[in-house]
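A single chain comes next, written as structure tokens; it is the form predicted on its own.
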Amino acid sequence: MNPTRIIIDTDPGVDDALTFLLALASPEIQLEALTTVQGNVTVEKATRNALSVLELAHASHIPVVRGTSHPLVKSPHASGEEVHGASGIGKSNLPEPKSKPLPQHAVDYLIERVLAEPNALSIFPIGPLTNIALAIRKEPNFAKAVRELVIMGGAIRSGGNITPLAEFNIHEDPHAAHIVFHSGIPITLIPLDATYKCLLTSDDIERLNKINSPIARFVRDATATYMDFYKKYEGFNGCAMHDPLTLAAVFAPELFTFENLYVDVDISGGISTGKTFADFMKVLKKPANIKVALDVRGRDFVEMFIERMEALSALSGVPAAEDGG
């Protein structure tokens, strides 16, 4: 069976950078290109943590394009540096990347390989919209060209985790949540009412590390801050693994209890902004848009993300045990 093709727009951030490490070790994905967004972090460093990512994963070949600086109409929020550490991926220390994004804006370049192969590529946004609900607004034909998008964000019956109702992507650009959300585009969202479930401790990130390598060291600290942003303000020992849990939809999605629904997004301007919301008692007598995850089985899909770690981190590294260091 031919892999998913699929491109990730993104704002590494901690998770993201993680979702690309899997996207790597998953057979069952081809990974053909990042483009980022502001979100978690300045658009520049998003695409500079990239570009470095790549590199570790000697994956450079994967062309990085940047995108957006800010939303569509909102003022940007003030920083996720509490929540990913002022690189935007924790106490990791990679260096400055040789490779360069293309000269392309990532909107153009989303709009030019999605036009020259309608119905082939899938488009994984794991930040805020802004540069989908571009490319829809730029190119009519966009959205019908698009196989499918695999969204994380929203929180439809969990609360929100950077205001009481509203899920960080989503909020962060509501306007362009809006109008992906309504563009007939094939919508899969993965929600914090299953990311919530999927997550990773200190003794997975102790396990990953009994293997020698520098992609297991990656996600040991890079996921350092991140984990003590989740022990200050969560009270448990771990992190929630957000942006990976969208790659399960191609390689684990009986995982996942979905169900098809209408959904919206509050752009109202008030206390509610960037909320999503579920149609479940058919009140608005609209056709369902976008199939959620509702739940998942987390601790499988853990379990499958550090085996595949493993697996990555076993290519380039020796057991700790034969180091001799």
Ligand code: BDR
Second form
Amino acid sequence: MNPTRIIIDTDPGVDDALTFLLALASPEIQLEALTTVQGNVTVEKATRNALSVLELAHASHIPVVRGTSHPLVKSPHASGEEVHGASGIGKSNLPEPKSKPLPQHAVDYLIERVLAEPNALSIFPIGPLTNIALAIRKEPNFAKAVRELVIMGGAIRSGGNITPLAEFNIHEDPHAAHIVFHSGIPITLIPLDATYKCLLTSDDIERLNKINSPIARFVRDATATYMDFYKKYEGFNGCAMHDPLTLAAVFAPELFTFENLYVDVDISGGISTGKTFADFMKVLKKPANIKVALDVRGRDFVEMFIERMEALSALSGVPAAEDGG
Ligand code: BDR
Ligand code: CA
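Okay, that one was the form predicted on its own. Can I see the form predicted in complex with ligand BDR too?
Next comes the full complex, and the chain you just saw is listed first.
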């Protein structure tokens, strides 16, 4: 079968960076571009991080395109430093990238690529939905031509991670999420209900680092700050693999429990702003607009992630024992 052709729209971000590596390590996926958006960090840092991680993985041929610097209506979140580190990718300290982003704006790039090949490209938004909403508004034919969106975002039955009710990506630009959810594009949503079941542990990091490679070291260093955050606030030695889990919708859909539901987002401006909710009881009598991952076999996914990172690391590394390190 031909690989699924995807563009990742992203705000890297530790788990965003791991998503690029997982895409490159997955033969079922053809990563065609990264478009950037502000979220975990500014769009400048997000773009730099996207370029640096691709360089680390010898994948600079994949274009990076810079997108929006502000949400549609609200002010940007102050800083994701405590979660993702000052750079956005933990303690990884990657060199300044040699490659440059394309000169175009990400919104125009997305429109051009999608309209050039209707129904061929899927977009995986793993940051705030600002670029996608703007593409929908700018080009009326965009929504009809996107094959699918697989979005990391929302908290359906789960509590939130940026407010008690809301998940970060949706809360960061709730108005964009509202436009996207009602666009008619086929959507799969991977909310916190599923992603919090996918915990990468310090033992997993140790196992991966038995291979002495820049990729294994990057996964260790990038997740260090993220793990400190989870230890401090959630009390466990590990971190949730929010964004990488989106890719399992391509290569391991059997891991998920999906339900087709009518889903909306609160943009009323009150305490529940950015809260995503599903009409389980069908009280609104509206047709389902989103396929929601309500559950996942999380440990099975994390095992697959580690195996694929081991394979990617082995391409550029040697077993630590043979190297003396
Ligand atoms: C989402 O927020 C960001 O911090 C992560 O990169 C992920 O996309 C999880 O709520
Ligand atoms: Ca993200």
